[in-house]
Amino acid sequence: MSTLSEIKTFSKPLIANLNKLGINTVPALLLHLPLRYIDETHLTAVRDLRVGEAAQVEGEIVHTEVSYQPRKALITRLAEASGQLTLRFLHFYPSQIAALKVGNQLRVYGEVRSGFFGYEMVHPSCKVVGEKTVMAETLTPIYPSVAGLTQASLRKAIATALNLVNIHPSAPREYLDETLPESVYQPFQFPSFFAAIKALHNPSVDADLQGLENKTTPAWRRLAFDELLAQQLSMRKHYAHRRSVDAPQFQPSKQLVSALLKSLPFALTQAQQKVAIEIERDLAQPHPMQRLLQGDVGSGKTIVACMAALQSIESGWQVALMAPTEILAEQHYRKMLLWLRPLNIQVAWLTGGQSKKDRALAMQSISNGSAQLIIGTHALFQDAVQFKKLGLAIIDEQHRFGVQQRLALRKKGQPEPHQLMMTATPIPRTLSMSYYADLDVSVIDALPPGRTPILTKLVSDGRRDEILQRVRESCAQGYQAYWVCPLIEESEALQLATANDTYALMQNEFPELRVGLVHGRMKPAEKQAVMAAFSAGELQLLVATTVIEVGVDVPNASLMVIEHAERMGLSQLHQLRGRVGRGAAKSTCILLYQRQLSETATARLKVIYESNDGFAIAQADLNLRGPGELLGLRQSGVPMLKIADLDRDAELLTQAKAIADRLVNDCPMEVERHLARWLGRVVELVKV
């Protein structure tokens, strides 16, 4: 009795929409936890209604009508002995107005507003009390649901299932018996799986209803822990996983990095040396290294990713560096050949915007083995490209490639070559431990001697004017800037200004500039032409759409303005900051917003305003927004956390870290069948 289709009582289309919410068998059946409850377990009298909270109240319909101002809405009265209820639905059916006629008794629950004929409540829940109706016991869950699928269907449907596991003969006792030994709960005071189950889907009328709705009570936090433990699970599988499988291992580098150390005008601080050392050591191993170099804008990730390519290269082997964008690519493709010309190693370039012909050549060179580092976007990992000896992969801004795609490129070396992942967007750590478990983990800490701070200013759109003059200012002392907007053509849900349109006023505003204009809908070789010449300064102000986020080096460009910054997340936000204060010049960025902003957008660009700390702006993002936009496209394929709370269950996080890798090598059958509880499988997916 594994399959909802099973259960006799459960017709097809319950079936169907309990499908809809990813619900398959009768196990996740019971881990479809309630959003929130309400307390219907006792009635309120009308004098003793709050506004603002929530209550149950029971009386007779002394009138109904359908009034048409100031919109049209149904309106109905509600009297019990200390006075009356004004219930207003601004939605009805032709049944609703039958059902709700005078002289019926109703019971109705919602939230107690303040109305022309006193208290009222807007679309509350109700109920036509007749002889057999009764009181509600417990308190009463609300799920998450689907058109179609009535809270009252899905709480029978929960309740069948519960009592079918605890009495049918044929139900698998591992449904809500134990999956780990006694001894991994015995530091806590949890509740067993099948209390905890029990008391969220079904809580008592003594319940902490706050507990509840904050998810802290020992049930909510048994069933985290057990989620984190099964993500952490999951993760160090892996991880062991790859640690039997063979990767060419690569001797300490004689030659090539001490040459090209010496050859830089500037020296590596001791973070970006400390993770150069790691990054040495693993390529030295007989196993792949999957690593993640994490730094803020600026900190110098790029140099230490050379020094691994020199390493794999004196060993004989082929390096391919890929970027999400050919902006970026060609900015490391740029720097690359600086570095490494002078040591005779051969530089590939190979993306989708290349002539026929330069790209057969780039092919043919990556093929023969002539091409040492190949650098490019997405164009590396198609069919057609074929490495003679790839023995490491380096991807910059991994988040914004997929799992499969990267698969795709570590697929290109035999055997399986080592992987190098970069990103400048700092993972908090509660994120690290959690999502990116499986991976070993580098942080250079610290930004290069001489890097001016940057100011960060909030603006009202209002004071555009202000704004457009120092922006000619900066440019008249021979400085450059960036002028920022998010969209490219106007949009008639989202009225914000466009790279388009601004382009055309910048131009009109400062005819004495050169004014380029940059986003991602131009062809790659207009980018580029554009790019290089802000780069050598022919341009003094750059238009452009979010495209620059990554990868753009300008040291002159000293003054940035986004566009509506209360639109966009933290960690873009830095991002885009951290394309200025690049050079000697004090530097300055510029967030105009729009009035009226939101308590979230004004909770967001206060942190960008008062921080240019990236680990602090990436976990207040983590806070505001959640992990899913952090993580970007790397977990597709990968559980989500539906329970557990990174911020609220660090605790119980660092618990699950430090129990799983005993689990792992002590009871791996126990592990299984905790992995097929809360996963709905055995994992076995490639992770990258």
Given for the second form:
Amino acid sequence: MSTLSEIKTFSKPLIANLNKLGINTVPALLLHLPLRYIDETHLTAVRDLRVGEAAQVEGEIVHTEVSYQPRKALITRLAEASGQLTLRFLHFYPSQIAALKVGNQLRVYGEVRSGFFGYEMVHPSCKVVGEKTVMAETLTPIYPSVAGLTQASLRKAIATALNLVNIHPSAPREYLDETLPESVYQPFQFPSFFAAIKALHNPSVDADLQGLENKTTPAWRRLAFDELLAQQLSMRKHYAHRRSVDAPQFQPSKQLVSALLKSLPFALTQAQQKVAIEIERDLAQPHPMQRLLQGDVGSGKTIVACMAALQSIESGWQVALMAPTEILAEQHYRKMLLWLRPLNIQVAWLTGGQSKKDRALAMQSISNGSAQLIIGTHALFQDAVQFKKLGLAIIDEQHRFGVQQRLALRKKGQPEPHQLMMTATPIPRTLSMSYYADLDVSVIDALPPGRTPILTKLVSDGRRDEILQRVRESCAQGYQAYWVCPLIEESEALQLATANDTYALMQNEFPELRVGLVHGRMKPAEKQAVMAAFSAGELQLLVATTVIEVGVDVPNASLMVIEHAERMGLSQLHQLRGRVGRGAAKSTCILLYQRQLSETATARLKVIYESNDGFAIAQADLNLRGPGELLGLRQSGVPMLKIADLDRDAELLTQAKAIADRLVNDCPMEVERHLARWLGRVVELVKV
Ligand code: ADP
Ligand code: MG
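Having looked at the form predicted alone, could you now put up the form predicted together with ligand ADP?
Complete assembly follows, chain above in first position.
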């Protein structure tokens, strides 16, 4: 693909600046699309200005002064036939004062405000009008840029590239040629790719400004569609690739699974049975499973994972179960020992925190194959760990891991092991149709029976005393409680200090209670000791940071207080809240917030207050924060959508999905060209 240096008129500094924007090729430059537009095609008379709207005004400078009241500002007054306009600059250079000298004819563009002297503009863009000054004929695009690269140079560079491919007969047409058969985009009445690109860089005089800004014009929709289609196609290729890779085949278990189920004090829910069958079928296939098992907190994913593990073990293959924290890994370990020891399954345990000797023993049992199920943290995928025969990798809370880590675990098997990923963060439909389209998804959509719903309360921090009283009463009745410290994302040191302070306060407040503390900076052994003590009921109140967010299961804990709830993400709050309501007792989650709440903070807390449904919460989170935040996609290796918006373009997504199916079979050449344009030549994506 052509580099920018092929355009002779591009200087080195210009190319360097473009590179900073991530633009390395001519096609990438052409796909660098405007953020918004301004209308400089006509002048507005001062008389017709409207407060709050942007306008272009031209007039003669009748006054300029540097004023010091109320603070330093450069003030200029423009006069034209219908009235006067004040310009105010709070930062300015001597050169600007010179340009704004009385008598000059000035053209300005900016938002109109009402000021002391009538209409005014603060920091408008200004142009001294000379003989050569012309009026813009089209809306002026404003691009994302970097320091040192002006809008004017960026516009010129894009115009050069557009002209080059437009006029120059020998220019490689691939830049702007259609990648898609006409039959694909015609039914939507979309413009051609070239027409779309041109319409966005140089919109016509009568272009629909609002549509351009909302990205709802046919040109924007065409490109959003192309982008979504590229995503669908690449996902499909990954999927097809996976089907061509070998994996060990495990026949459905004949003994172990039914023996396990018989030993349980409960029966599987229908939802659990359904997903268990989906997984059982996948494992019997000759290519690697990559299935995402999704189920709200407490829906019972662990037992389903355990059934999959037994199917592999019964076929003679090892299973790895990886969790993001030691606390969680430890909890899985204890549960698996309980469930699997009676079946004579060898369970091993590997974490960063264990002693050298234990670790060596574990490593040995993993490499000689005597360990059948290995549970651990990140330690599991390190180089030194050699599996004898890894057949299935199970990853709990998958979004907590980076793509490289998941990949590293997969590489530990030969042939490629099956992979089961679990998450309690539900995936809204548009997300699973797009970013997750290359995975198979199973959903546990109902909770086991007998759970009492959690009561959520929003309480302002001013009523703290009442809440402390509430903790006292609850513990006096024999229940346990969590007190979650405020999240301080920007500083780990401060987070630690806050946790310690809160712990001291609670000990002071409740001399009659046994209070524990758990936070992310404790040594793994210390953490485990505290969790074990809480689990065993030796501690009544546990002060904790968000490390307890995932998976922790203490059924006797029925009260949770979360400080500064407004600072936390919705899905995070939902996860935290899921730590209570695990037993039969009626559970309460109290969200303490600090006044005054911003509008978004209020909206978010309202969602969590009103809903106990992980799906609805995830959807709201997606709308409020975008897909990157929700699922940690930033580290997942899937390119983010730049033009398309899953919410606005949901219907285009559905269309792109259907068309991708068709194209993959009918037009392989077009598919390649389309992917090359949108994802670059290297379509070899690293994926989940
Ligand atoms: P999660 O999906 O959040 O990982 P777990 O697997 O930890 O949930 O299950 C939560 C609790 O529910 C555990 O104590 C588990 O043993 C129990 N459980 C799982 N399935 C059922 C069921 N079908 N009926 C009753 N309790 C169940
Ligand atoms: Mg779990």
